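Given as structure tokens, the chain that follows is alone and in the form predicted on its own.
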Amino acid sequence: MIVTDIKPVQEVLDALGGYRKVFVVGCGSCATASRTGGEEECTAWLQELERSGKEPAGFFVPEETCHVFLLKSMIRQSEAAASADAFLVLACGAGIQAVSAATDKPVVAGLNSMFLGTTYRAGEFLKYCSLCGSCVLSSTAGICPVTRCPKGLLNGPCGGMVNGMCEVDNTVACVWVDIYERLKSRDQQKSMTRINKPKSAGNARHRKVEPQRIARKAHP
């Protein structure tokens, strides 16, 4: 799931500007399972735009905020969303550009999307994927060191590493000492001897980027 976290306040009251009328939009999945964008933050939020002087519209949480035609459905449903003058989304960076997606109005961002996350327990997140787009996990037990390790090697440990511990972080075991011993324990540590390459998508940031569908049958 995505991990979100919500904006500044003054900052999101800044960026609606001069719109009065304001339909906040949040998220039934990942961000009310981050707790920053269900009924709850959204009622929280047409409360504050009440009491900075604007005009609170309404709201819905669609069940995937990333999901455009739905979005398109539910704001031509809606005689508040209709009449508002900007949205206000409590979702990640997918489901703000789905909403700008379906309407011709202002969109403006409540969350910040902070990184792809792994449910520990209800409320509790961990940060195991950068969603990098060349997945190496089949050759590093299930354990991601582009993301779990601070300096991102892809082979490892590194000449800073004792005693089992990172050096970025020394409170904190190292990455590849935890994907040597799950190795171990499976009786693959053997497959640590084989040098991964460059990742090719590293420069991803870099480059531009063209927007993809991509289509899926669906399973017989």
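Under this definition, the rigid core comprises the largest set of C-alpha atoms superposing within 1.5 Å between the forms. Predicted, not measured: the structure shown is a model, and the values here were computed from it. Residue numbers count along the first chain shown, from 1. Compared with the form predicted together with the partner chain:
The Cα shift for G58 between these two forms, taken after rigid core superposition, is smaller than 2 angstroms. Taking 2 Å as the criterion, G28 does not count as shifted between these two forms: its C-alpha moves by less than this amount when the rigid core is aligned.
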The other form holds:
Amino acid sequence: MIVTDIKPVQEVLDALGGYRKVFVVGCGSCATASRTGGEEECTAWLQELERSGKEPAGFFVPEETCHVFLLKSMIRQSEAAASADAFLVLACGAGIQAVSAATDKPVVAGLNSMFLGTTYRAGEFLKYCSLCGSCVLSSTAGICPVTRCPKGLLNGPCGGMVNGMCEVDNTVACVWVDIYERLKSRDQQKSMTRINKPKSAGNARHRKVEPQRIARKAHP
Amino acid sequence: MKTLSEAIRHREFVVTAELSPRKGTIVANFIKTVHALKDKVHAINITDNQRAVMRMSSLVASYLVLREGVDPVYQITCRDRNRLALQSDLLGASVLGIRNVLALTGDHPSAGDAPEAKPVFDLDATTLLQTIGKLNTGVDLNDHPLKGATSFFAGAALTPQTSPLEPALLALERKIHAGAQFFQTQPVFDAGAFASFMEKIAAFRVPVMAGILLLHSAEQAINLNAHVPGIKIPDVLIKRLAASPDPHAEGIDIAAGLIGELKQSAQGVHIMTVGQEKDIHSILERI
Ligand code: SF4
Ligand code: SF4
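Return one more block: the form predicted together with the partner chain, after the form predicted on its own shown previously.
After this comes the whole thing, all chains and molecules, with the earlier chain placed first.
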């Protein structure tokens, strides 16, 4: 799921600027699980808007906010939403943009989108994937160096590894040592001498040919 | 004095020094230092924004070294440049007459003086070595033909005293497959441990220059142990520096002693003096 972080209150208030009547949109999927955009967080923002001299218009928490058609129909059906000057969205970047696509009104981001996380247990998320567009997990023992090595190295470990820990943060294991150990447990460590080719910049910013839209038909 | 590649080919005991470009545009002292090292070392390594601290370009500084009649080892990291910039800088270096390149991954920007910088790492040391190999054969990374090939002598870095050792050895083997022709190591402080490391990699038959870091006080040594990843200065050396009435001279003695011992196991030494380049002369005199 997409793991998000709550933006500082002041940053959001600055972005709301002169808009008086604000409608809050949460998200019933990732942001609820992230504890950043569920009912509780929406209610807290309504109170914050009140305190800051604004007029909270109301809120809803769509099942999944990253769904333009769903958002369009929810906004259409809500008088409170229709009366607002602006929307404050507590969802990931895809959710915020869905709201932005579903309304002509200004939209303000309430969250920072962090990463595609693996849920370890409720409320605890591991930064495991950065949606790079060409997955290497089959050749790295199912452990992602693109995301979990701070340099994103495809051929590690680098010389900064000390006692199995990472140069950048000595409280975190070097992911290439993790990969090595996993391979060794299967007696496949020799495969590490194979050179992983440089990646295509993939889904990184500014790529010219990228899937702007993927359309798939439902199974009959 | 032979160039680095000639000296290695003739199996001479090679001595290289390391110099960082200045942070700024005044290069008079830099050139003076290079001049003082002329005919004392086979080559001078020029660091590339070492420890992610911004300085003058290593390419230009390498050219300044060459212009003084000293063989430069142009260090190039993957931290600040993508594959286009790396290759075009390498073509430029070749035209300037630079022959030795040390291909490095590079420290993460978080270690340096612009920690908010975007880390590039489009290539890594291994794929950069492969790229240099291709440029040497007259094509670029994507196999597009070049008008004129390069003829680089490419090397890489090595951490002999790391643990766990096996993943680092696998990475070393990979760098050799990628075309590394020589290695320069992180600082070595234990000649015995280094010799047994060299036995482990004997089958690869690659020339290795052991890193020598000049120590000048016990405090500095303690500081290095605490702050520089991978540096392990043994207590005996720290005690020697602490007990000495002239720790500076003691440091030179330690370095010279280590070099003497390493003559058995290493193809040469790579001396890092961090600003005390004038001491290289004293070290070499004492071997
Ligand atoms: S290789 Fe790419 S797609 Fe696969 S887990 Fe890593 S970031 Fe995600
Ligand atoms: S120590 Fe390991 S995880 Fe850290 S940057 Fe180097 S290769 Fe990546």
